[in-house]
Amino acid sequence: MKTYFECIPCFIRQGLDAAKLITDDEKIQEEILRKTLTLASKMDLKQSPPEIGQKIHRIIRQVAKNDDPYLEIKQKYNSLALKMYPQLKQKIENSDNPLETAVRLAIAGNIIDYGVNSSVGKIKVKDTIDKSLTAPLDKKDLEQFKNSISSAEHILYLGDNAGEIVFDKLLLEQLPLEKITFVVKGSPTINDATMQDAATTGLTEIVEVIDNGSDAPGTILNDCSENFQQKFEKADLIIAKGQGNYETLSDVDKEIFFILKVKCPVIARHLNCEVGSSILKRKKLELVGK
């Protein structure tokens, strides 16, 4: 997916709020800004936006030296729905059907996204779940998921933000866990998800996880590690979280189910549905010419 001209306010607005997030002082602030401002102008619309996000928190990072700006938010929001599993796993287990209640709390999950929000509070997760367990979702899409999870070997399940890899894991525990790898992002990238994030909300106990060995907020395929890029390969079936997955991944020939809530326009254009929309949408692998 390309960059549209109403990413760029968006890539600004990252850029400002991570320089107040981080630090007090104006002259770095105004340093994070005018670099963004230049990388901006600068910018290929032919790039996803996750790479041209990718090259902004770089300066950012390069700028405040501060490996991990969100290093907080993520462990703020990690014990947050550490606190919220117990009650959300007890409304699956009493759910007619758990599957179906898991995926909307995976979709709820994918509200915990600084990308897009500056900030999200325990009352916005709670009220995005609300929503989720009765928001319109196509029952054909949800009994194909079902079906192709049934029939892969090899599914990779592809993490987005910390915090929101707890609602992951309630997905997970209702799927054939032996067939999974989870993965998460080699380093710090605004709030997504590390290793360190997947051990401290326990999916490393309950799943395989590896890092892809980038620093993108999405999956950018040349940017990622070999050995991703070989799970990539094997995998007969990915399960993609989020936005920025969705953008880096749509026009990837490969089957794979993306799993998000649609936070802003040109998603919403994109996908044709509304913003706030509980997507579970299915890219089938083309076979044409193979």
Second form
There are 2 protein chains.
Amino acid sequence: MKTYFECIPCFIRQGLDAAKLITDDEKIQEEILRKTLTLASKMDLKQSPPEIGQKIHRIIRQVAKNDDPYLEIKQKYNSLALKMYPQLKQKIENSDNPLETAVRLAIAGNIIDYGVNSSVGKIKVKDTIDKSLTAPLDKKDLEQFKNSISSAEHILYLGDNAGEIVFDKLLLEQLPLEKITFVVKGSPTINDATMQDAATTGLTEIVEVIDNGSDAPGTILNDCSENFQQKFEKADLIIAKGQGNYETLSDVDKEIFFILKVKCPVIARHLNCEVGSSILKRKKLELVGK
Amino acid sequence: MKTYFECIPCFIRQGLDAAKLITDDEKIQEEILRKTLTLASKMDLKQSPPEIGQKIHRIIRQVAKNDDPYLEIKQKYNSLALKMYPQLKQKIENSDNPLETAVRLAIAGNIIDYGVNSSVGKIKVKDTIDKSLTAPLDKKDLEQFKNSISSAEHILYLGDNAGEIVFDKLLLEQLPLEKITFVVKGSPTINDATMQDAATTGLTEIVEVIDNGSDAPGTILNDCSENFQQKFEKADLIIAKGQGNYETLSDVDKEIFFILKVKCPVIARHLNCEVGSSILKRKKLELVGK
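Next block: the form predicted in complex with another copy of the chain, after the form predicted alone:
So here's everything in the complex, that chain up top.
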């Protein structure tokens, strides 16, 4: 997906929100803001939003002299989600359709996104869970999701954010774990989950976890490690969480299920839905020209 | 008032909204967007927001090769407001406190602001009128407003937007017109009222109207004509409509009544109120160091 004009004011706001979140020093905030504006003034709009986001958040880390400015936030949401885990696990087990409930919870967990939101909060997470459990969801895609998982041999589950990966864990536990490799980011970017978060939340104990070698808030294939690219190539099914993965992979010819909470009007328009929608969307392998 | 960091993403959004409003040509939209970003990356934050807005809207007019891109919008809202005028006039005349009702309507008219909003619409104007008639309003400042008008000899009424000036006309008709000079912008900027709008709406028939010689969406004194500056100096009471005039005059030592609808969080914080508040606020002449 290309970057739309409407993404630009949002990038500037994101840069400022991030600056305010990670430092009280107004000089540093101003430097981040000005550098973000300069970058945005020259950017190539054919890039996907996470390619621009990657550059902005590199600026933020460099100016703030902080390799992982969202570390505390990531820890906070891992911890919050782990506290909620037993109750949510129960909800899935007591449900008539555990897989569907787990998908709904995985979507709800995607609200913990410090790229789009500058704050989330416990109440918002709980509220999103409640809404997500009854929100409209494409039953056909859900059925196909089941079938695709059943027939796939190598599944790559691309994670998104810290905290959210505990919700992914709930979904993973409903899937054939032996077929699945879970993917985290190669190094910190916004509140995206890294290997550290996968370890903290116990994900590494239940499934193979690799990192993609990249610091983009999405999956920019040619920015990822060779190891990841080989796994991606080999996989016959991709489960991709969150807006960043949708933005970077929506044009990739592969069997992909996108699982996300729609958090901005540009994505809503692209997916032909409302902001706030719960999305499980299949992108079918097209084999065009192959 | 200085420009706050939070104003910057809003400026970029404003630039983009304006670009989309006045042309469908994506190349022109992109050029406006990039030039706005470059300008914002270098701006002096000690300037008030309208000083930056003035530069952005000069870029927009220059790139779009259009001296008055909001002409149609201004005509539309003049016409809409003129249609509402008889009914609103009746409302004032039937009211227990005609001056207060006229002030409330003048505040409501301030919603027609294409700087903050990229669209307003008839329904929003009507809704704002209804709310404004019962919204909390500082009674002490209202009483003082009456007294100041009664004791002043030379009153300058600084208008804001086209359409809105019909609402100003309703208030002017409750005031001693012989003491008042109404001020419009020197040339087009956003949908701010110019002499043409004052003529169209019949303002020039009831009160002296001058222009301030400037194309800023506010009143930047040293950017205004000498004639305006002399009038401003001589005036012993200023009535200043809208956010732009508040942003440019809130630090000027003068007896000023600001009349506005609060439309953004930065102004809300500065005025210690909520977005959407109706404001009649006195700034007392302090004579500090005089």
